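Okay, so here's just one chain, in C-alpha cells, the form predicted alone.
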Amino acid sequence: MKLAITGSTGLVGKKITAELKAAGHQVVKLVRKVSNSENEFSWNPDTDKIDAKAFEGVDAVIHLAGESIASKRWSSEQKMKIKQSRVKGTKLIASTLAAMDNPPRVLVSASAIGFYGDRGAELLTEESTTGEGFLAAVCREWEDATRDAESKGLRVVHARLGVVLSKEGGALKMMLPPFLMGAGGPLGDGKQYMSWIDLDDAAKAFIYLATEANTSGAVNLVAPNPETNANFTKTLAKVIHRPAFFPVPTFGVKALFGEMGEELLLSSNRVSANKLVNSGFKFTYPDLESALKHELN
C-alpha cells in the first residue's frame, strides 16, 4: 500500500514509518521543511499551505502532527500553539482530501484520551461523554476538524492515544531519572489511573487501523490493563530494581508543572481498549510489566 504520514519525526511517527517500510509499504511524508526527496512534500498548517500532490495514489493517511503537550509549562501562548497546531493542521488535511476527485480511502487522525477529562475510577469507552479542562476542549475541536473528510465519504478514525511508553521519549523518559537515582514514587495520592500503551503496540495499532480494520470513529489506543499511578510506579521500580519510596505530593506537582501537571500527571483516565480488541487487534504487550521490561531491559 501507499500511505501518507504527518508527524513522521515524532516518537510515534518514527516508529510507524519504520514499521511501514519494513512491511514493504510505500511511505509519503508531509514535512514542515523544504522537501528533499520524491517521497517528501512540504506543508505548513500555520499558513494553510499544502501540496495536494502528496495524496495522489495514496491509500490511507496517518495524521499525527501537533505541538508537544509536555515540552514546557502551559502559558497562554503555549496552549494556543497546542490547540492551533492540531485543529488547523487537521482541518487543512481534511479539506484537502475532500477536494480531491479520488482521495485516499482512510484518514487515521490522532487524538488523545484527554478527551475524557479527569474521571476518577469510571471505566471510559468511546461512547463516554467528553470531559472538562483544556485537553478535553482541544480534543473535541481536533476531532471535529475532520468533518470535511467524513462528508467526502472517507473512513475516518480518531485514534485516542494513551500514555505511550518508550525510553526514547514521552512520559517514561521523563520519569526514569529520579527512579534510577532511587528517588522515585507515586504522584499525588497515587490513586489516579494511567491508561498506557507500549510504543510498539501504538505504532502497530495506527497501522492496523489504516490498513486492516473496518472500524471508524473514535478508537481508544490504550493497553487492556490501565493501572493506578501507585501500581505503575511500583511496577516500574520492580522492573529497574530500584525503590519507590518518595511520593511527590499534589502541591509539589502543581508547583513544578502548573496546569500541565494537573491535567497530565494528576488527572485520572481509566480507559477501555475493548473496541480495538474486538476489532481484531492483538497486543504484543498487554500488561504493564511486560511492556516496561521490553522498553527498559
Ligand SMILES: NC(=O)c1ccc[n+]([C@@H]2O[C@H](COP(=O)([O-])OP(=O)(O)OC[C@H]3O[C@@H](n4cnc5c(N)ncnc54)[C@H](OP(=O)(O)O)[C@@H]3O)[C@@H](O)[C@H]2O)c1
The other form holds:
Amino acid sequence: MKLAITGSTGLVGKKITAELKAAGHQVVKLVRKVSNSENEFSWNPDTDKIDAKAFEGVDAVIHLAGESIASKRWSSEQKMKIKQSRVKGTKLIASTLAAMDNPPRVLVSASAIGFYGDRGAELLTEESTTGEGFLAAVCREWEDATRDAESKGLRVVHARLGVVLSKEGGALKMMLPPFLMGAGGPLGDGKQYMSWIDLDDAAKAFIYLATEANTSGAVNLVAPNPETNANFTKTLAKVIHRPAFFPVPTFGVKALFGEMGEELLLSSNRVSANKLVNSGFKFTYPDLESALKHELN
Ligand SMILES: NC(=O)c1ccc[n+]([C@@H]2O[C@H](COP(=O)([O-])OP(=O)(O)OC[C@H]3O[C@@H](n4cnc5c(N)ncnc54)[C@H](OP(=O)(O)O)[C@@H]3O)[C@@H](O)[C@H]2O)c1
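Since the structure above is the form predicted alone, I would like to see how the form predicted in complex with this ligand looks, so please show that one next.
What follows is the whole complex; the chain from before opens it.
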C-alpha cells in the first residue's frame, strides 16, 4: 500500500515509518522542512501551505504532527502553539483530502487520552464523556478538525494515545535518570492511573488501524493493563534493579512543572483497550513488566 505520514520525525512517526517500509509499503512523508527526496513533500500548517500531490495514489494517511506537549512549561504562548499546531494542521489535512477527486480511503489522526481529563479509577471507554482542563479541550478541537474528511466519506480514526513507553523519548526517557541514580519514587499520592502503551505496539496499532481494521471514530491506543503510578514506579524500579524510595509530593510536582505537571503527571486516566482488542488487534507487550523489560534491558 501507499501511505502518507505527518510528524514522521517524531518518536512515534519514526517507528511507524520504519515498520511500514520493513513491511514493503510505500511511504510519503509530509515534512515542515524543505523536501529533499521524491517521497517527501513540504507543508506548513502555520501558513496553510500544502501540496495536494502528496496524497495522489495514497491509500491511507497517518497524521501525527503537533507541537511537543511536554518539552516546555505551559506558558499561554506555548499552550496556543500546542493547540493551534494540532487544530490548524488537522483542518488543513482534512480539507485537502476532502477537495480531492480520488482521496485516500482512510485518515488515522492522532489524539490523546487527555481527552478524558482527570477521572480517578473510573474505567474510560471511547463512549465516556470528555473531561476538564487544557488537554481535554485541545483533544476535542483536534478531533473535531477532521470533520471535512468524514463528510467526504473517508474512514476516519481518532487514535487516542496513552503514555508511549520508549527509552528513545517521551515520558519514560524523562523519568529514567532519577530512577537510574536510585532517587526515583511515586509522584503525588501514587494513586493516579497511568494508561501506557509500548512504542512498538503504538506503531503497530497505527498501522493496523490504517491498513487492516474496519473500525472508525475514537479508538484508545493503550495497553489492556493500566497501572497506578505507585505500581508503575515499583515495576520500573524492579526492572532496572534500583530502589524507588523517594516520592515527589504533589506540591513538588506542581512547583517543578506547573499546570503541565498537574495534567500529565498527577491526572488519573484508567483507559480501556477493549475497542482496539475487539477489533482484532494483538498486543506484543500487554503487561507493564514485559514492556519495560523490552524497552530497557
Ligand atoms: N508520545 C506520547 O506519549 C503521546 C501520548 C499521547 C499523544 N501523543 C500524540 O501523538 C503524536 C505523535 O507523538 P510523538 O511522541 O511522536 O510526538 P513528537 O515526538 O513530539 O513528534 C511530533 C512531530 O510533529 C511535528 N511538529 C513538531 N512541532 C510542530 C508544530 N509546531 N507544528 C506542526 N508540526 C510539528 C514534528 O515533525 P516534522 O518536524 O517532521 O514536521 C515532530 O516530529 C503527537 O501529536 C502527540 O501529541 C503522543
